[in-house]
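Given as structure tokens, the chain that follows is alone and in the form predicted alone.
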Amino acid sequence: MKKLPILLFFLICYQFSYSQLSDAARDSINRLNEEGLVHMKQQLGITIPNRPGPSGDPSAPNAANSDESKINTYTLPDPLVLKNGNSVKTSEAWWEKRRPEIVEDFESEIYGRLPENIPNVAWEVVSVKDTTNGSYPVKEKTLKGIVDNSSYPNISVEIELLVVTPANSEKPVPLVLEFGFIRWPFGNIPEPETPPIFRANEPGWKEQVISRNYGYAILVPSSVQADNGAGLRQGIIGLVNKGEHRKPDDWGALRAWAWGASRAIDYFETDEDVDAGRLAIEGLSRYGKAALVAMAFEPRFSLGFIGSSGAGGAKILRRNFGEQVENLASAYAYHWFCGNFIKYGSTLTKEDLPVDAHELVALCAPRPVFISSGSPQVEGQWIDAKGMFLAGAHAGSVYELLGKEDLGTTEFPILGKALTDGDIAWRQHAGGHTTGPNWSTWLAWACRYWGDCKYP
């Protein structure tokens, strides 16, 4: 059987668990998604329908805007102006006053708060084996993080984690944690073949990481929290809530996945093969959103690699280009966010948001973050590459305040040009919806910070 093309692969990745269900099961998920949205709107006192979002199909009558000449005029919140109107001029004022304000807005209105009663996670090594990646010998550990469910035994959560390090390293190595899949999860569906248009004639990302004498880990987000609204009363969110509905400022799936990444760090700090002082987080698409949230809220990540995260990630939400707030606040995606976010797709608008994506990038400061995108011809315009670039550019003032370097320009660069001289970095590669063609650029950039980098 021939392998699948990569675009179809991504579609399958995001829809597989849904499409493999019976019609009755799909109907049940759709019904629960809608019921959860309605229940949250009732809590919020919202009685009007949500505004419909634009279509991601460029040929649709309601297609999302992809014309820069039609961009709306908008004003971004200034990350260096306090809510009382005073300017932030010192690093102390950033850490003690302004940053907490921004965190509060993101927690209250977009991603939700971590509950106080999250149970502990006990990590268990399931297996350890010596194997190879390409020509490189590696040690591969499979783990599960068993969440204490003694407060509500009806829900069990076991976090899936794979950790791979160079077998011959004489000391602990830096490590990249990816939100992704540990094993091919699609049964008899063939594993995809990357078409030539997506390839850069270079090894896969895992082999590239190992070749630099770094390690990698993969955390399976769905083992922490399901990627649908029907699952909000299950997973870690459901466990904490004892199977009940969320409250309006409770965490959504993006924050829950980021919490899972923090628990993985807890394990890394006990692993003698891993240098827990040099950890990076990487993800693509919705996992790119989660990677940026994790980077913003977890100070133990020293580097970020944020792939095609789009709206809800690194894209400026106020731009009417590509995916919009109304799409995110729908039954399809509201579970990523806290319930309060639904307001901005109904009774409020994106202009009412107290924060925007540039401030999420700013929360990563002073730690370096690399924003990645594919080409508009291959990946499409839905994720709004320029909107993500602008978020990085507008976060630069915070990096500069903290003694770091910004992107170096506010002009959107040509396709393929790497902006990697600063602590905010950017590259739009010529491939599709993948970080693949940017791994070699990211690794060279990461070596500047991590040092101790083997060059193959």
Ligand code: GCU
Second form
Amino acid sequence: MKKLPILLFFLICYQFSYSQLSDAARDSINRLNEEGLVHMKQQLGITIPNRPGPSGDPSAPNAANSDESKINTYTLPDPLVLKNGNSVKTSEAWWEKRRPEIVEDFESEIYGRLPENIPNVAWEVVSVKDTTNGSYPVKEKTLKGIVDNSSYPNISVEIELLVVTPANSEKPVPLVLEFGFIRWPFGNIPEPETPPIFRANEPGWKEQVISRNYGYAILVPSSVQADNGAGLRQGIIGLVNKGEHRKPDDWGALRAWAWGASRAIDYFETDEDVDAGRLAIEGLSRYGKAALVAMAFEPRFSLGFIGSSGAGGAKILRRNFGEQVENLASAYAYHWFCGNFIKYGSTLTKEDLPVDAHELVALCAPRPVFISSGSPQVEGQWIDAKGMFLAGAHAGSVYELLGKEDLGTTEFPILGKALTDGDIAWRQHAGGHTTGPNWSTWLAWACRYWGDCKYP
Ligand code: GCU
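Having displayed the form predicted alone, please output the structure of the form predicted together with the named molecule.
Expanding to the full complex; the earlier chain stays at the top.
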């Protein structure tokens, strides 16, 4: 119980910017979210209302299921069976036939396609500062990625990026890119390290990364694309569509944020402090979903750290536990996905999805991916930890086909046990809705691949 305030703290931080808005601004966003949903449903010819999703409040009468004994039976699509029914037995068949089928399904039905005419991004270093993190000297650069808006000057997009590398490294360093915040939502000040009480007595993640002689960067997703349906005619999605509505298979915010991460890689490839051959992507919650999408679609990320990504991320969508497809297809969250996804919360059901989350993990193969969650007692059950574990487990056949190691078990392990021997890794830490207490485990695992890490 005494950990409840920790969860509340993080929830408050997430919701803070939104709650700072005036009632009128909030009403306007909600109205535009709703209007965008209605417009997309018209395009799709859907005339029935969306089914309501369950509540995230465990005491509500319509609370989401959190009882393992009430899990529905479901059949997952087999990542190694082609649509024509033939089995995939070779890596060539995976790369040439099956993987493209899975990519097509995710693009057309869930996350949307990248448009062909996305304008260029010009990176500009805004400031360079010598400073410290803990006892470590670091070089801190702030950048903006200015998107060419000559095709539609009404919308401008400037991607915010912070890059921090050890000051005394003699060579370029591996780097973890986080989807996150550069400035704290409580005003225009740098985001502080997570306070010690929230991080299991470990140093903050940034200090841990730097102490290994690695670097970190933070990309601000909302500088690429707003985190609401109201913003879909703005941001990079709006710019490409010249301020108009999306088509049903156009990209949603998760894909747009992941696109932003790819543009950050373009910059890293030009930064002599960074080893662009050793890059990881990390994020939590909705940014954990984005991190998995980025990892799946961007081969230049060599490692992933997918924090409490839940539904729309690593959680098996067919499981009736925690957040459901209906919640994601609602006015609150549909903007994360392409318009076609709304069908699965209205005219179709989750069983109709051509793919499920294990296949998103499989798209990362053979690159190592670490799936992270908090404890049910502290974090709650909305994110469905076991559902995320199972996606990792069911992606294993693809990793094995490609000569890599799977999770090593299909049994959900006890809290705190790290499954890090394989190329799909899992750990449920004892804290709340954060990647915080898993950083030391993740770094030890990453070091196995990246090598070259010094121990403080
Ligand atoms: C909500 C939402 C989740 C999301 C989370 C977050 O709880 O239902 O899908 O992951 O917000 O990003 O904070």
